[in-house]
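In structure tokens, the next block holds one chain alone, the form predicted on its own.
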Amino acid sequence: MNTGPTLERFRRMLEMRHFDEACLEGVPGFEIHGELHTGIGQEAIGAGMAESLRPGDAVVSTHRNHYHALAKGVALRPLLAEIFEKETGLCRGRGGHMHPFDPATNFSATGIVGASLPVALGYAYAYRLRGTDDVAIGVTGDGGVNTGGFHETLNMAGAWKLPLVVLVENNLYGISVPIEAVSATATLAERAAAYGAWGRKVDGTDPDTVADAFAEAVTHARSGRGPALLEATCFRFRGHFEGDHDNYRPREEKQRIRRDHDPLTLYRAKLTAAGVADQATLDALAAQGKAAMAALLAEVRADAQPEAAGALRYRFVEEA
């Protein structure tokens, strides 16, 4: 497709970065409990996948799920409220940052590594039974591709030619384990051939590259030709979770990643080189977006938390 740089993709990446920065503010004061996982440094993948998703499509994400939710169209306020454990959140504060669920947009996530893929497979099978052309997107990381669920999911999707796209965000580390230490293949995308699937590896720091490849993967799955496996390489700027000291990566490596591989910095240069916008315009967009997110965060912080007496409410089906 070879689409050129657009301001809309830059805006999406800005929104995603500002969203996770707002989430970080909830950690020091224990407004957010548990191991918060941010995707800072991986915004280009979320921005690149947004344009190919239809309302009927399903996205099943991981513990690092915020950008995929925003790409699927989950509303900012209830998502942020859920992460801050508020009664106004998507799941009334019961799901938290690792298990947001939005039936209105067919978005969900799970904190179990690799478990997103069998759930996405279920959606894909349902679409086949219903006779629709919707697709299911199962997101995982490089650590998730070494689980049995990855093999079983792609094998079944390939055997039955189900409309499934497996999106692998390869940030080179499964928590603290480097990918080259645990992968028998040079790339993860090349595993697609074993399942009769479409496969490709792309630079996940460029939203244009991701958008083109993701559109092709979705078109392949939507057309009835079976599953697709898209590996998008990227870099995680922070520890695996907030509280991870991240001592397994050398300081020089982390400094180089931030200096040379920030998707927002790289896309700024691309936009200005193409004459789409100048630095002043991009600075203004960034300032406006940051201010809007700060205002939203202030609203959410003022919302009520669930009452302790209702801790078990909504967890089980209740008969009328």
Second form
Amino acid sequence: MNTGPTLERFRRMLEMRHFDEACLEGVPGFEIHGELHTGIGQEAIGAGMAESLRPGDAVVSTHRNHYHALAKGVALRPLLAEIFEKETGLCRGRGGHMHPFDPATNFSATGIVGASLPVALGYAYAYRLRGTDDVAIGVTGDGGVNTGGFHETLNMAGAWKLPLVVLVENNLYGISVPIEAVSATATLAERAAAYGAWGRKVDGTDPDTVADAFAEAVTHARSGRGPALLEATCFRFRGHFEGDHDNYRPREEKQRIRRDHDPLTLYRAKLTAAGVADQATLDALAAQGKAAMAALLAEVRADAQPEAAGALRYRFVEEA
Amino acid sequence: MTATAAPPPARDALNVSQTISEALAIEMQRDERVLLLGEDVARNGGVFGCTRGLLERFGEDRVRDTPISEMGFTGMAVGLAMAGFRPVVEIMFVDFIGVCLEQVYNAIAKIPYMSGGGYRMPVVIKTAGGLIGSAAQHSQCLWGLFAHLPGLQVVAPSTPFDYRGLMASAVETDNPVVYIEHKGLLLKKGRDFRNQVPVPEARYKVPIGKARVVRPGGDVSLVTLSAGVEHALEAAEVLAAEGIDVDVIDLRSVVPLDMETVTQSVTRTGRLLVVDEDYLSFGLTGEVITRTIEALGPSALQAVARHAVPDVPIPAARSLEQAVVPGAGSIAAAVRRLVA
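Next up, the form predicted in complex with the partner chain in place of the form predicted on its own?
In what comes next, the whole complex appears, and the chain from above leads the way.
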């Protein structure tokens, strides 16, 4: 299957980029007063996921989760409000950027590396029990593949042929540690063989490539043939979190990444070469998207923070 | 020759494991969202027999033998709960919690709060604690550990009646519950308990968070839970012969902690001894005493003491084990010191 390029995928990537750029604006003034991990540079993966996901599917994401949430259809406003620590946020300001939970779209995340995968396995088991063809997507980075939970999850999913897709975003670094320095296997996708899983490694900077491979992985899992392990290579443009000095990557490497591996720049070239749109059309789309995000940010910034009196609410159901 | 079914055992011949299995069967029967995950829970019916017969009755989808992957299957419970199921996860020995505490305290305990009430976590972590002569890695209680982590209800029953009724409540509530059995009680028959309460066949619930005065007395308030209740009752009998009248309170749950029952007792006796098979420091004993003082003021207490495992791993040798774990003899001695 070779799909794309499409304006829709470009539009999705733009939205993900603009969303994270809006988040960056909350850092200097401490509107977001803790860690912030953006997905800038990794948007092609989010855009590639979006078209294969159905409302009933579940996505369990990581600390770097905004673009996965958008791919799953989480509403922009409550998500941005949650990240900006507002009462109007998805979780009433209790979760924050690393812990968004959206029952309406079956989207959740965890701030603990690798801990997403067992949770996704639970969704997969639930779908098996219900006899639906929904699938669960567990997202992890290259850091999470070396946790015990990665092995436990894929082993159980393989043993019981559960509808699970493990999506590994390999951005080459677990904070400062290069994956090749800590992986026994040359690729992460080849580990699929140990679990009887479908496995593939793809270029995660091209949304068409991701979309095609992700569609195949999801189809495999939906069809009852057991888990799939998709490794998508990509580049993290910024530090691990905002404030990370990122001295572990040489300046030249970071410059090269931004110059040569920006999924938006690459996709612009692809769209124009294929005659889908000209630069002026793409520029106009980008300008519209940026303006819309700026308007949303202004709105969210005006929302109130949660009231201190409610700080203990929601621990137990009696308090909800 | 006519085959006749063996008559069912008398109700008071059931041991604690059998009553737990009965409770789980009742809950699984009445709510098809309830399912069981854990090591050796299906084919073997649990290493202590707490899930015996459930596989045959409910099938392997709902009674699932897992591999030795606690992080994996405890995390599964999180996804299952978010997808609308009500998993009961068996961690065979509470001592094994170290390999999966991540999913218990960072996910199960926190998701209701982190999601702003968006998700509930109707999960029961069912696990065996307590002394069984198996030394440091298979004898801990650890309820104080779970109680320290916000978001978990923690129960530790003492009688077959409470094991049944608290399991019903644990499965039925939408709050996550850590249900800690005592290995020393699991194979004990109902009729062999000092603290005897008949276990009816029909479903009933024991509310989570309500302590019980097991033996009324006027001289000393003795607060404990789990197997400590049997030891306390044994000690109280000895002390009664010496003219010391002990009020024995079974907390039944650590979270919520029923301080009303405790303070009512202390108001009458003025003397408080807290007995705990968990570790001494930063735990249940200090918490009960502090809350009592906060509620009644320091002048309400003429005497106060705590008796728990003195911050040491549980030793292997019986002589050493008996030296550090509260038993009837050491509890009686602690009461005598308190009233001296």
